[in-house]
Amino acid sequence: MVDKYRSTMAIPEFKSINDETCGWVHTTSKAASFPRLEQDSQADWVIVGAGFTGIAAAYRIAELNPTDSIVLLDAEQAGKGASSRNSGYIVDITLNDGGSTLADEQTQLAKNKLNKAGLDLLRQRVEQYNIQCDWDESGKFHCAADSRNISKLKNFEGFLDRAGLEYRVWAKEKLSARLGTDFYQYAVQTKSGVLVNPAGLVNGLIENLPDSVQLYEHSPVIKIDDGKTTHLKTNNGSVTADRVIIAVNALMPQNGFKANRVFPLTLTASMTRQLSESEYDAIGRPEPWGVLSASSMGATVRLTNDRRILVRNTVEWWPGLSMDKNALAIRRERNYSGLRKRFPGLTNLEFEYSWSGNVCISRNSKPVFEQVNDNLFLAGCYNAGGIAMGSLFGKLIVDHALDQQSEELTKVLNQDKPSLIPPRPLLDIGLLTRLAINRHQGKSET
């Protein structure tokens, strides 16, 4: 049951998170605008979050019962929360995920197989609605730029031989060469993960959504009434629903679900303007790339398709979630940095755009996706790989509605479940010293 609900709950506030200059937002085709809800209304699901859950739910919801009448809310612009505001990397496996023991390993290869599904699901979604989102199948490259951290790559590998995942292991003159930057020392490619514009993708999901979906932007959910059927109520309408899927991630604690087990982080990354050809022939002009860095505190770095470059070396308990303009121009020092490290010969590149995004993180890492009630269902806190998780614990939290039975929806049923955190101040104490003990140890990879 999520904590603490009750049937008639109202909703603080909903003040707006997002900032107008993400990069990914700026660099893709432009969204299409919907409506505001404005009336009373009644359908038969209600979905809460127009990011990669919702959306993926919507689509799944139309498969299945196809005359089912569907409305996707959203508070601000669909799409343009978390989904549109991350590194753009569609997850395959992760470096940091156990690794150390039997259980752990097969803790990490069960969380790729779901992973991997995700990832089919929206690669069936590009090729059928032909989004240009600049999907690349190249993989990722887990990086160490001080060599103490390359143990940890090296037992990484050994991860992957035992589980005949496909990589494949870089030195330092291939890795230069292939980057353009000499400041790594060692990477392991990992091949089966995809690089994206989180943008581009999720905006041409939402143009391709059914036609059975009703999409309203800008209308943040004040108050629900649970009872036989489902009430929920925005500012200026309201909707009626035989069941509601709530996919805020994030935002669950502000929304009043989850709050004692669940925690968003704020993170910042920028993107410069695009590299001249004398920039790209300085450097070698690589093909695109992803790299992800040995240490949790490290680094992510991208040069885009468009030869941009994103910097991503921020990762911070923020509770307000969103950075005004004085806040956000520190974090993009920091964010400068990080680019001056990795390629000092680009004297006068300049970023274009920073903006800042938040994860959803549970102590023991473990999502959330339960039913809370007959009507209710709850997906979210994917622990920072949300694009590939994302799409579906979408699709299999309307399965698990319609009784839908599956190897994948019983794998995620039988998850643990996010452990207690505790209240605050005392949360936001340990928060604080435990990232800023990582990001002492993740100095070097910055």
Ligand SMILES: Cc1cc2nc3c(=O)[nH]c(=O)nc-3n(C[C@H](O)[C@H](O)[C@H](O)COP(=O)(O)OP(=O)(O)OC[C@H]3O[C@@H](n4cnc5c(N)ncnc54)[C@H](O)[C@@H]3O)c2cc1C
Contents of the next structure:
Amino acid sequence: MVDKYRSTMAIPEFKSINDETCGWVHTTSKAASFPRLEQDSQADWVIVGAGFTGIAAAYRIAELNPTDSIVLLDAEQAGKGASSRNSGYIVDITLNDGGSTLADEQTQLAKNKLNKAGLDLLRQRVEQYNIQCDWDESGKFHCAADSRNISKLKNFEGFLDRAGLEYRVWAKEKLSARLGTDFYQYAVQTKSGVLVNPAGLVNGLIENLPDSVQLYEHSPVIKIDDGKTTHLKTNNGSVTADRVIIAVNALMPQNGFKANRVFPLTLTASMTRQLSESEYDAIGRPEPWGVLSASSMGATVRLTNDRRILVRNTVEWWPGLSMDKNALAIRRERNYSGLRKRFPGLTNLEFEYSWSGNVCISRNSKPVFEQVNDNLFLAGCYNAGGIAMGSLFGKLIVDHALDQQSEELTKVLNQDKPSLIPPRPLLDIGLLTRLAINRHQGKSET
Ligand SMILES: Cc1cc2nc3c(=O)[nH]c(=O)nc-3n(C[C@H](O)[C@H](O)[C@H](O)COP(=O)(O)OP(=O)(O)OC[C@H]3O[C@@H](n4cnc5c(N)ncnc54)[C@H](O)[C@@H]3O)c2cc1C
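Taking the form predicted on its own as the starting point, write out the structure of the form predicted in complex with the ligand.
Expanding to the full complex; the earlier chain stays at the top.
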């Protein structure tokens, strides 16, 4: 029995949060543009949010019910939220912090299987539509610069052994040659993760949306009236639909969903210009790579296919969600310090782009996946790793709405729900304290 959630819901005025300075967006060929919703219309389905989750939902509806009409609405340019702003790791397995219980490992492994299912879905679409996104199956390097984090990596190896997952250990000398920096002491390279240019991937998925999908950009949903059918209002139009999927991830609380269960954290990243031939020579002409830190507050760093270096080393509680130029300039300095530590010899290398983006977090790291009422379905909160998981959840939320059965769907439905979080200002105090402690502990890896 599903509880009635609400009959009418007004969403506070939507404020654009996407800055125009995302490096992936600027270095990828321009995406097609789509109209605003400027009429009153009807559809079998409405999907709110055109990121990996909403897009995957649209593909799945078209696959199962090809004649159903689908309206896909985004408040901003489609795909230009977190789905373009992330670091481009389609993760398989993430670092186990060590000292974990058997139950933790089983949870980790179950998550690995779901991630793999999401990754396989994406791989299939990339191949089918020949999406140009620098798809790279070389895996990712989990790296440590200090001894405390090296022991975390050794625990991680134990877990990978028990799980039968393929990996390679890199000691300092070979690692320095492979990456072109001698900052790191030790690494565990897991083999089945994929690196991409996220803007290339999401643009490719948008360009190949099925014909039954009408995409409207810059059309924030500002009111949802829920009855036998659901009526969604945007600034200049409306849609009435039989079924609605909400796929707004970190913006769930801003849209009136799950404010007592999930919260956004804001990350900032910077990307350099392309390395010159002499700079590339100076670091030994390495192949592209992606490094994830063994510390949760450590830096994510990539050498991209077009020879730029990306650094993402800030995580903040920033309830305004978007950063203005001044706030970004301060974070850019922090990103810069991460770049300098790793590449002290590249003295003239500057960042060309700096941007911010939001991830959705729950206290117990559980996602949101549910039927809110008869017509309304909600999926999101991937706790920072949502390229694969969002793609899978978008598919599975449609399966759930259409009563399709599968092992994956059962697993997702049986997961624990996000636990309650305290109201503000207690939430602010708790998050600021926790992040400050983590930041201090992870200082050597930022
Ligand atoms: C800096 C950064 C680095 C990250 N790195 C990684 C990584 O390496 N690997 C990984 O797997 N994940 C990573 N993530 C997380 C990943 O990007 C997200 O989990 C994923 O993009 C979520 O996709 P989504 O479709 O659910 O949400 P989003 O991409 O956020 O899409 C939601 C959409 O909803 C729209 N929307 C919101 N409200 C409304 C409304 N009222 N009306 C209409 N539309 C609305 C928004 O405009 C947005 O386009 C990172 C995130 C950030 C910010």
